[in-house]
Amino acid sequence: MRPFEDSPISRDGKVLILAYDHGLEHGPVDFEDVPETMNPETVWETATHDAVSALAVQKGIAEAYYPSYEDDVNLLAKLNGTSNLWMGEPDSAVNWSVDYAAEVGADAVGFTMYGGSNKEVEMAEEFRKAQEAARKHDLPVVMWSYPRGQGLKNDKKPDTIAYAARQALELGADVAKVKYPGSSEKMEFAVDMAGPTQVVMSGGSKTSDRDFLSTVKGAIDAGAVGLAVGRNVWQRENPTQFLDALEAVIYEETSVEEALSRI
């Protein structure tokens, strides 16, 4: 396994990931609320704050843009993602090669895994081609480790997310992508079932200010190193702000209260 305290998409063996891979995974929705996210420019733009270790982006956002922002920001190349107007099994297409993200700069790649889909043979089998490639051009594999399927009635439940982490572990992700469990106690059943595998917590929709750094401590306190966020930054007025606060939780460790002063 790649050690994780040398990765580029890593500060001082911490991460935040600024995922926006939203416009093909969930489509014009995710905009509406701050209609200038729709733009690519303004995510990348805030994704130069210090406390982002890396982008996440699909395949024509990085061709697009990564060219005017690689000496600001990690990239994070979103190797599969499938559209919400697939009303399948869950599954997700592989949309380029490892080696075509290590062309454009990748600095890491990322890749979704839905354990107990009806598709999750194949997808591990996708995997599995993706981590070996990842090995050969030393990119760190971020795996977004989401089980889900027809036969699975709750994703949310603790052994679920465990399970979730352990998977990641054994298919060779150096960092997995997982939710957050409901409490700091049940996170940190999940890191230990990663065993050297790195978590970090999934940031779902966006809530408020207090609720989503108090969960944040919490995945930390568990012995997460750090986040994968998406919509709980680039929806809000103040993305800035808010990766201030971020930062202060995950790098610095310090009280919600502490960081909700910096916003």
The other form holds:
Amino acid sequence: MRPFEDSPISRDGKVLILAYDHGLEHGPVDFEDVPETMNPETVWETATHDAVSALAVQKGIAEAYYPSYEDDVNLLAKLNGTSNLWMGEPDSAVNWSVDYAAEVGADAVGFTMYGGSNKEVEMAEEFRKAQEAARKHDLPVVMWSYPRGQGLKNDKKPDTIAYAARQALELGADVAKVKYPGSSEKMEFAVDMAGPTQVVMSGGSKTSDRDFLSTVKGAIDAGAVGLAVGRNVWQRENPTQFLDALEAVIYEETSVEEALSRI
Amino acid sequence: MRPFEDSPISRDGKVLILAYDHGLEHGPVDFEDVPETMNPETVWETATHDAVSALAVQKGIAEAYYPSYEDDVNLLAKLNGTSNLWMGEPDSAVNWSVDYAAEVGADAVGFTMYGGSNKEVEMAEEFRKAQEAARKHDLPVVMWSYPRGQGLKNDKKPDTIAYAARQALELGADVAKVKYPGSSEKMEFAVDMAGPTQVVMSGGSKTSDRDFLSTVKGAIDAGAVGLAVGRNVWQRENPTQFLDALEAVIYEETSVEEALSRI
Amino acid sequence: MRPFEDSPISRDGKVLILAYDHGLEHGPVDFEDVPETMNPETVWETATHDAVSALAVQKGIAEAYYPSYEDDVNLLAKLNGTSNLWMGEPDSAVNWSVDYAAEVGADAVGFTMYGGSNKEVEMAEEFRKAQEAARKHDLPVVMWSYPRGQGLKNDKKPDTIAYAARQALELGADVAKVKYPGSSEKMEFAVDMAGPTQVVMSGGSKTSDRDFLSTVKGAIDAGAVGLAVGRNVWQRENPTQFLDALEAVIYEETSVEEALSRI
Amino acid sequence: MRPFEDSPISRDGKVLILAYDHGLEHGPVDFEDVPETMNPETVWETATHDAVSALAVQKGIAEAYYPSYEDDVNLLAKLNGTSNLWMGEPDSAVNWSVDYAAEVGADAVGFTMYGGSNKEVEMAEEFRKAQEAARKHDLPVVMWSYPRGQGLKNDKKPDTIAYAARQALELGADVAKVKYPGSSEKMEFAVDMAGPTQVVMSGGSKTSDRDFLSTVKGAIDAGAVGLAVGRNVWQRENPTQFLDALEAVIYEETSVEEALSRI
Amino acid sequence: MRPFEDSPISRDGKVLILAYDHGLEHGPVDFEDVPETMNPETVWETATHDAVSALAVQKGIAEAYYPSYEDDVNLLAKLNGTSNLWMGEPDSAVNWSVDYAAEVGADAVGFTMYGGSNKEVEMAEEFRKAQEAARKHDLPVVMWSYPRGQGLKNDKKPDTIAYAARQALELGADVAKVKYPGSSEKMEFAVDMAGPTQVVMSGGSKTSDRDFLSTVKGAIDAGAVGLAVGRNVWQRENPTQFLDALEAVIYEETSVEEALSRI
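Next up, the form predicted in complex with a further copy of the same chain, please; the one we just looked at was the form predicted alone.
The complete assembly is shown below, putting the previous chain first.
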């Protein structure tokens, strides 16, 4: 296993992944409140903030912008993804080969796994190919580990989230991105289950400054190495100041109050 | 991302793709009104008009005619396509490999994506292979981005069309061909969502000269770089004059009245 | 597109394909009336008639007999085929790779396409691979273009047959084998739709000498380059004389009466 | 087509294949009556009898025993097979690649085809790959041609068995293993349909000495080149003497009475 | 077949595989009673016990810990596995390629086969690829042979377990891991059916010291070469002493009483 700590996407062992694949996954609705975020350049600019250790995007957006930002932004190639226009058991298309991601200049790769979907077996086999190709290119692998599907009633149960974190470890991910299970204690359980695989909290829908920072603080206290966040940064009016606050909580491990004072 | 502007299919950053794959997609019915268009030669001749920056055809028609027209027509290899004889969730067969398209002499490749179909995941993965192969051959990629399928009630909603334009960007197309959502303002939304991916309006069924030119004008005003059109050109009695009018609207950005005067 | 005229399966631009894959497609019933035709040697002997420009067989029959007939018979390798024992949407197994067909000595390849079947997309993609491999070996491609399946009520409508001929052109076949739509005029429509792809009429079940020759005459008059025929030759008592008659109608373009006088 | 006569599995153009894949296909029940046959060594010893021209086994049993028997037994690598534990349309897993079978030392390969199954198309395509790989290694190909599945009411009808024999020919098998259709005359029909593909009778469930030998005699009289037999040999108390009798009927073409006297 | 006896996973022809893929297969619930076992390091430490001839883990856990334990633990690369979150016919994802397992340093590979599942054919074909790749790397192959699925009412019937053992032999596994069928006599039946393929008993859910040791003793008396065990070792408070007892029963073939005295 490639030491995550040595990779460009880690800053002293911590990580803040800015995610920006919502145009594919959710469509226009996610840009409604702050329309300029529809323009990828806005978010690439935000990603130059020191707090951001990697920007996660789909292939097309990387091809178009990464050449202009390669000195200022670390690229996390999100390999799979799909629209929300269709119906059926959760699945995700592999839109980017690892070889080509490496050619474009990726510093790490990301892959969504829907454990519990009737497509889990197929997705795991696609993950295998991606993970082993990433090893050849010495690229860290981040798994978006999101149980969902016919077999699951509630995908936010602490046990399900801990199971998801464990899947990431067992299948060979270096970093597991999981949902916050509601408390720091429950997050610690997921972190423990992930063992040597680093855990980052998934940002989810936008909440208030204090609520979000408290949640991140809870994850960091639980042993998570950071955060993968999209809407909670770029759906704000002041993404840069909010990144200052996140930088405090994640890298300096300040209190939420201290972090709020940076905004 | 390969600069679309430098490719042969762009004329000063604008584009008019003449599409002629209706024999496969729709069958004889599309040639009923102007029977001589059944003969591909008729349309290849039309495509020598200066306004046409590329002709989009399936493999067989390219193999048979391109050798005679390679000096006068730019070839857009339409990689997938299917008949309308069968039933089921929208899908399209990949009828042409990129390697062979390059060998035949293609200047660009085209690929239909039915976002929202239960086959979306599979189609996106086929698109991945085609797009990455096209990158190797330095060929621009045009996505026919047409949401349809069980999960979609109305595929002409502005949000759906904007989503389709965004899919083209996220998955790595250089040009997105989308339907006109009904107004220049709504088209602008799609153009904005596509960001650096150029948008061309899809021609659709034949309408009156004025109506069609007005729609094209609306698309150009919205920031679209042009048009991909089939029936609205070659189902007319006077395709060449109508191309004069389209040339005016697209490349010279004239008014509709001025364009109509060219016919 | 490889000029069909230069290939061994063309005789002055005309073609008579003797088809003999009925053992696989239909089983023993097709040999009931003339039991000696069960023995492939009988039909290979028939195929040495000058009128026959190619014999279409499955792999096993080519492997066993072609070495003895390579000087006297042109081999059309029928790449796919299946039994009629199973049920479900029309499909056909690819039983012969193009590379191996070339190794065995094929002069051309043949491929059945069931447009309109729920398997159309899959079959078209298999056709793509075969067609592009055939191009590498410089072998002409004949498509048995037979619309059938859940989406089709009547596969002999002139429009359906014309659509089938067009599919052959668009997908890259050099020759389209289609059913006779009932009149020379309707056949001409299919020939026109096929454009530069040559059309041959499919023989079908056995009919009377006069009826069959009249149909062939109708096809030739419509611009078809010939015939692909099985049962209407080798289910007759006098296949050789009947080939004399077909030779007259196809190559000499005689009247039916004149042709009948050769029997 | 490789002359079957020159291969090690033929003895003067005749063949007796001892089949021993029942452990996989049927499980323990087939060993109940003669428990020592559960031990593969027992059957390998039996296979050293001069009458046995090849032993058909799955990969694992070949790997374990063939090295000790390579001087005394010809190996027929049974490439596919499956358990009877599952339900659904007949299918068979390809458990052994031809390349590896050749490496282990196979003298021929065997492949089950369930014509009439909804999986026929898929099985035929797997057969294509195996057959063409076998040609590269110059290994004869034996098809276990057993029509069964949803589309078939009775898989022992003479026409069905003749169709099965023909499928073996058309698809490129050198030897067709088919069920005995009930009489020598009906078997002759299958032999005729197979043409240059040699036919061997399938042994089936254990019957009396006289009944079985009479059936074999009927098959030989019909032109079959021999027998593929399992239970009717190794489920007997005296397999060696029974092989003496089979040797008489198959290779010396003696009467059943004469053969019975050898036991 | 590679002599199992010469491989690192055998100690004088006996084997004790410590299995630790429960985090993937069962999730957090298996670690509830002894929470420190959630930490893979705990189990790797346990695996350094002399009695353990191999530790079976998924890829991610091997990548993370094997480099630190390569001198003290033999690695059995468990190639497939899946979560229990989804529903449907039993299947398992191939999460690890054999080539990469060899690169990581595996001493053997393991593969789960669900005979009787509607996915059996597909799983067997994946097993083929893994087994043949393992042969190239000279790695012994262990099959977790667990019949289950729609076609099976009771997967612990002695005949079913014997069938499972036989499948392992026929398909080319060197070692078959099967459930204990309830008595030493019935286990002997499975051992006999496996022939030259070595049989190890599967540990299953945790039972009392005496019960478990008696079962292991029954398996050893039946001719099994050992045990593959997870929860019955690491869910105990004293895994090391219990391994002392297992060492006695398996390698020294002591009585259960004697073994109990070692705890």
